[in-house]
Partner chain sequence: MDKNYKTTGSVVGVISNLVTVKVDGPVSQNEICYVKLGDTDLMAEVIKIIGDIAYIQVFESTRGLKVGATVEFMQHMLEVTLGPGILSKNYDGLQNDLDKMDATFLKIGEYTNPLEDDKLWEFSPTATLGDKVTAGDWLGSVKENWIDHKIMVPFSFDKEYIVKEVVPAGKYTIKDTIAKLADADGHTINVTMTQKWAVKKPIKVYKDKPMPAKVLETGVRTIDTLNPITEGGTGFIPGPFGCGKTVLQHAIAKQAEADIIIITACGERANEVVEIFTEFPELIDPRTGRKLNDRTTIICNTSNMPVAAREASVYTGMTIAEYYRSMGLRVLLLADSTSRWAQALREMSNRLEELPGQDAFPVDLSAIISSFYARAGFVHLNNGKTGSVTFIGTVSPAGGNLKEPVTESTKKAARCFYALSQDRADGKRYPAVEPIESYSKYLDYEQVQNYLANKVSPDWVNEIMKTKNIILRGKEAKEQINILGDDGVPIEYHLRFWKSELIDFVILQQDAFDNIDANTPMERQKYMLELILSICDAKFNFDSFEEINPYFKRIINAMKQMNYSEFNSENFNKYLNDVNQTLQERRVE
Amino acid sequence: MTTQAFQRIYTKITKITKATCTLKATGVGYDEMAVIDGKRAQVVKIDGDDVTLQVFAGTEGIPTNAEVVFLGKPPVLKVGPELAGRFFNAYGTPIDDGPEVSGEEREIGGPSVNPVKRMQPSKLIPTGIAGIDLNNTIVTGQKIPFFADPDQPYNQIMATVALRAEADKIILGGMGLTHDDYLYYKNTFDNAGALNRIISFINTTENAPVERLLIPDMALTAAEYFAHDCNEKVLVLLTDMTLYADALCIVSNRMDQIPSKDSMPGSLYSDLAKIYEKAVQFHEGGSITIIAVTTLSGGDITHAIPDNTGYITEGQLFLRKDTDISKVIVDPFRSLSRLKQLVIGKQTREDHPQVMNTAVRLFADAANAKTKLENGFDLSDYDERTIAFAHDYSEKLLAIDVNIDITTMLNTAWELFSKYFSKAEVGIKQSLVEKYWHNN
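How about this chain only, in the form predicted alone?
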């Protein structure tokens, strides 16, 4: 062993697997970073003097006498105002041809916020997407995923949320993006003139899959700086958490750990929870809200990844293709925001709760009417009107390409109510009907 500028250097590896290297070393800490034969690695196990490192790019080509340089610290991110508008890789290195960022180094992956410093999420965070803002309103400090099929345009939706959401900073954590997806985000943000409030950490399919494991921690370390130190409202967008979990699986398998449900590692719940639990509303006004994408395999919501995610998060936003309008909508039946009652009708217009409930009830009546039709039963006049309403409701409010504010959403719903139903049929409180009913 030799020491150079506080770095410990070793040249004798005792064991090499597909993903790890083991050697005798002292004075090394968990999560400490190292460089093995020019490849980045991280300490994942310490047993006496035996230290095992996970090599992010894989161990192929590494000889037993390779130089192992311990860097003396876990992964860090330099935080400061200069982060805004920049694109970084999984190690916090700029990938946008811009200069290195100067600032305070902070370790990534730290513990979630002390409960004493938290307050109940209570502030509306509009996204401009009616299927979210009208039926599944999100509040600052909430954690909620999109559940989507792999062929759905979830990256476009996340970019849209980034541009529309009322937040001081948007932080994107992209895991396993194609190069085209990466360029799509970059060009979309640049063309919209929004780069000054967006920070992106990107792992593409060209990068080592295991590097994805660093992306959420990098994104959330930046988020904690802006939310805690700067008292800003921060929205973190993570896509795709299924690819993050797949990277966990790769590491687990290569370390010969016994898999759990659906071949996932037994630590899956805690690995996901340590990310989502970083969502917080601070007393001083700063907040971290997390919206993530979890892609589904064959629409299977019982798979270990969405199943564990559902226990951790405060609801979910379920995307599906609506065959009646041939567009992707936010499904009102399978979507849920458990915190929406904290803001609807309080920070939004007084009629919001009743409009939301009435619209979904009528949409459900339309689903029943379609079932009757499919089974050969005659439809009543009311059935036919609910089906017509459902088509317009999907087209004008549930489709993900609808971009209107919440007041316009409510007015649109009232217009549809008055177009297809009588005041008695909608069943809304008389005082609200008198105030907001649209006469044709």
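Note that the coordinates shown come from a computational prediction; the quantities given were computed from them, not determined experimentally. Numbering follows the first chain given and starts at 1. Whichever C-alpha set is largest while still superposing within 1.5 Å between the two forms counts as the rigid core. First, how it differs from the form predicted in complex with the partner chain.
- When the rigid core is held fixed, the Cα atom of Asp37 travels less than 2 angstroms between these two forms.
- After superposition on the rigid core, the Cα atom of Ile428 is displaced by 2 Å or more between these two forms.
- Positional change of Ala390 between these two forms reaches 2 Å or more at the C-alpha, relative to the superposed core.
The form predicted in complex with the partner chain, contrasted with the form predicted alone above:
No partners, no molecules, just the chain.
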């Protein structure tokens, strides 16, 4: 995009709605940024010489004679090594009292990677959490959200995972973060001595909600710089994508678009996919891994936001409180990492796939037995054993505060199998049973 030799200033606005202003202007490009009455805005519609601008902070107080300046370019971010350790707002302006960043100006939300230039993700990211490493192993270049109710400690878990992941850079995209959560991230990273590896783009609840639409693209433009230009291993944290989608919904409703399911815009799938698909493993070694949070309302995953997310991401990590042990676990039933089969049993011990599946199946048997119990039926001996197994499995493996390596996880699982079941009940390939069964 070429920049204008001089900036054109307009002062005659013909229409103002809650989110948009329309004015007569010429030579304006689609998606171009503008400043209207000091507020940032973006061109969303051109009809002859009628240009409609979406005003990120809302149109409150904008007069019809407000000054409109077109900037001649779409939203941009200056990228360079100086980004490291800095905090920015949704427009990429520093909010940490530090100097302006110098570097190459890049359009945000640029084109995607040619699929044939991608590499199949294959590097395991260990987190020490069995609900992830054992059951839903994640790899670099993957995109995966936590599905969590708003009262669950997802920000704490994300910060823990981020610090254990051994990434070269961690990029935090905060959308509708409470100020306290923002400070929590800042302090946690600071205490871990990791601040110089972190870049943050923050929209808090104190900022205008529509501004957060820029956050993921800002974060991912920075991520592409470090992963592609510098061949670094980049981890992007996006929290909370439900609040991002809510902002999409506000905009589309205000622009009178026909809503589809749950009043979400019909383009929700494509809008979210454009963000998540930035996750990539490059051949040169750099990678972008995206870990996001999608908060649920009342655990409903059929709502359009988690539903569309599930169709896009490579699995989901479902947080729930296990009433047996009163701790948060990554639910083995609804959680899934679709890239796990690329590494389990290959970069981890050979028995990993079967052990994982068997443990989950036995955990499911325990859930059935519990239902039976609730319905007032007698339990068989097998039922009793599965319930005892499930308790140990939750406590020794699933609990989110357990931090052990994958081989220890596998050994623990075999220990529990051998303690509660016969070899036939476990039903694992004979050759593995012979090798790993306790007290063979």
